[in-house]
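First comes one chain, alone, set out as structure tokens in the form predicted alone.
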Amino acid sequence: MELLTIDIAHVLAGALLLTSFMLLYQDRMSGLINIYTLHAVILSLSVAWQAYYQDAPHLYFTACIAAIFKALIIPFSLRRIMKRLGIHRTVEVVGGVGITMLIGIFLVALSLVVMLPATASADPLSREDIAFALAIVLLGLLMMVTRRNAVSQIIGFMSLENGLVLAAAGANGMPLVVEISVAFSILIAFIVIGIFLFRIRERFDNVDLSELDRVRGGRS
């Protein structure tokens, strides 16, 4: 029985890695707040799982945070935010989709090789479950890095948060009062993003950070 615990666990933390990936895939607005959608609730179901594993009812409310705020009330506000802004149109990726789901490849298996012999005492479900939430975390930078669209890169910041919840869950012992405090930060960091989105589309009438760039440099 706690085989199969562990290998559901470890289930859904692979399903969450997977749809890192194909978030990194994603090329359209509209697809990229569907996936996300789908990231977060993938992360509730996660961290509910390691609230039954670890017998652990403070992280049920975890869970509940994640699902209400992750996988409602942030792509609810990302949709406002695109029909605001008028933007329903593909991303734009640095250097292409191909190489940057090579690039996300090495970064798996540099997780992996770094973080499974780091964490060779732990036990079994933390150890990997760690390994993957680093993944999803350099899945989340790598995806910062290659979208030109800042409202493409809110969505790689907060999939990248996603990796560290998930993360802090599997490490146990991590007071209530930190996971609340972590979860009003983000919040409160994605209004103020919000803000600036639109402040910067009323200023140079576009958030695509490329097109700010050029625009900076006709003016230096």
Given for the second form:
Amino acid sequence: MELLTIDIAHVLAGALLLTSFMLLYQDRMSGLINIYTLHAVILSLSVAWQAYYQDAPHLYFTACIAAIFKALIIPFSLRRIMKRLGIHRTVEVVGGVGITMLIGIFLVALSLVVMLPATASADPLSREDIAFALAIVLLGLLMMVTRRNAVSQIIGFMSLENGLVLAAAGANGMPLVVEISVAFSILIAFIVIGIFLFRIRERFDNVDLSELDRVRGGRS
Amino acid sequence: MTLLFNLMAQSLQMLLVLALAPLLIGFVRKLKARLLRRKGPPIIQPWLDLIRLLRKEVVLAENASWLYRSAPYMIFAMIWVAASLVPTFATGLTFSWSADLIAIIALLGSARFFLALAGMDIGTSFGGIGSSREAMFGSLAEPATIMIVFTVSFVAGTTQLSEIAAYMVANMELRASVGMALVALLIVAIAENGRIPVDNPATHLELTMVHEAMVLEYSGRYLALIELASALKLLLYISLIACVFFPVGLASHDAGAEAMMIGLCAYVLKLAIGGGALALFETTTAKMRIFRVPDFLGAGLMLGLLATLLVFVTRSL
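Form predicted together with the partner chain structure, per the form predicted alone context:
Every chain and every other molecule in the complex is listed next, the one we just looked at coming first.
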């Protein structure tokens, strides 16, 4: 029974990692938002399972916040932003998909190599959850680096934040206040980024961030 | 007496895969037609086609060498052997000591090699295109398969397929790495069998065809053998997925005739589910551009790598 509980937590964390890779692989805006929704749903399932495993009822609350904000409100407003900005096209990727995937694998291996020895004394579930969470954070960063389009960079940022929530849920005894404040600060960040997005678009007529280089007087 | 029974079970398996493979193709075609609200040919149509092809005269190109004529026999033999080594209704059959996963992959790889050679032998441009595309896909699909094999055999502690299946029956457990290996194997199976997102088995469109381009010059009994071999390959992949990841109902070799009958029913049911899922998937997706296929297969390779990495994480072996 004990083993099965740990197994389910692992499968959920592994599925979260898999969806992170699907985000890296996806090359259409609408598909990207759908997979991000899936990412958030799996995250809330995973947090709810942690709540059951650790017998910590406040984590159910975190799972609800994740489900409502990340799986409903943010995808909905991302779709609206997409419609208002008129971008339905494919996502421009810096470098090929294959190379990005390979770098992603290296990042996962790196986070496993770093995290597993560093947390050797922790209990097995939270220890491996933290390794997965670091991998998801690094993949989110990678996605932000390899995309030109600002909307897909937002999705990278949001998936990075999902990794943080996974780590926070895995750590025993994280107070509720911290989780709620993190969730709300992310929401505020999302709103601020959204406003910036419209400003960028007003200025340059598209949301390709390589345009910013021109203003700064950099390359290109 | 036991030996006789074991030999009978083994030969039953060999004949079973041979008999079921064209029926599986027919079932998938029928289901696809029904999903498109068409009537579709009867399920035994592939067998009728094969018999008709066997009776036809062979037309050979003038510059066809011995390789071209012997390749169909070799391809068919290799794939039939590989398909009858995969446990279908029972584990631990008489020849299962040779059912090593790496050997099965080597058999499939050699069959692919001969198919590609035969495609180039006549010297037509289609054959060359098909062979070069097949080599491109193979160079990505085979490392992915090897990674999946590593994952599964790390989990079960052996590369012998029968023992892996027995282990999976005995310890039903959830593992993130095995789940990823399953997804990777599905991707590889779709690509290896030339099913829809990668290659369309029903058309002769020169821009996209891979398998068809290589066998375009074959006729008569050679074509029948090649078609039968490709049907067997589809059956092999479905039974591989069924016996490693869903080994429900699989009998062990000493369980007696009754358990084997249950295993047989479960196997036919699993084939029907696999074929149905394939038909549903093929009607809902569109074929991708040929230059997108390396990305698709690269995702499979990446998942295999990830699965192998995760074996070391979950439960630390």
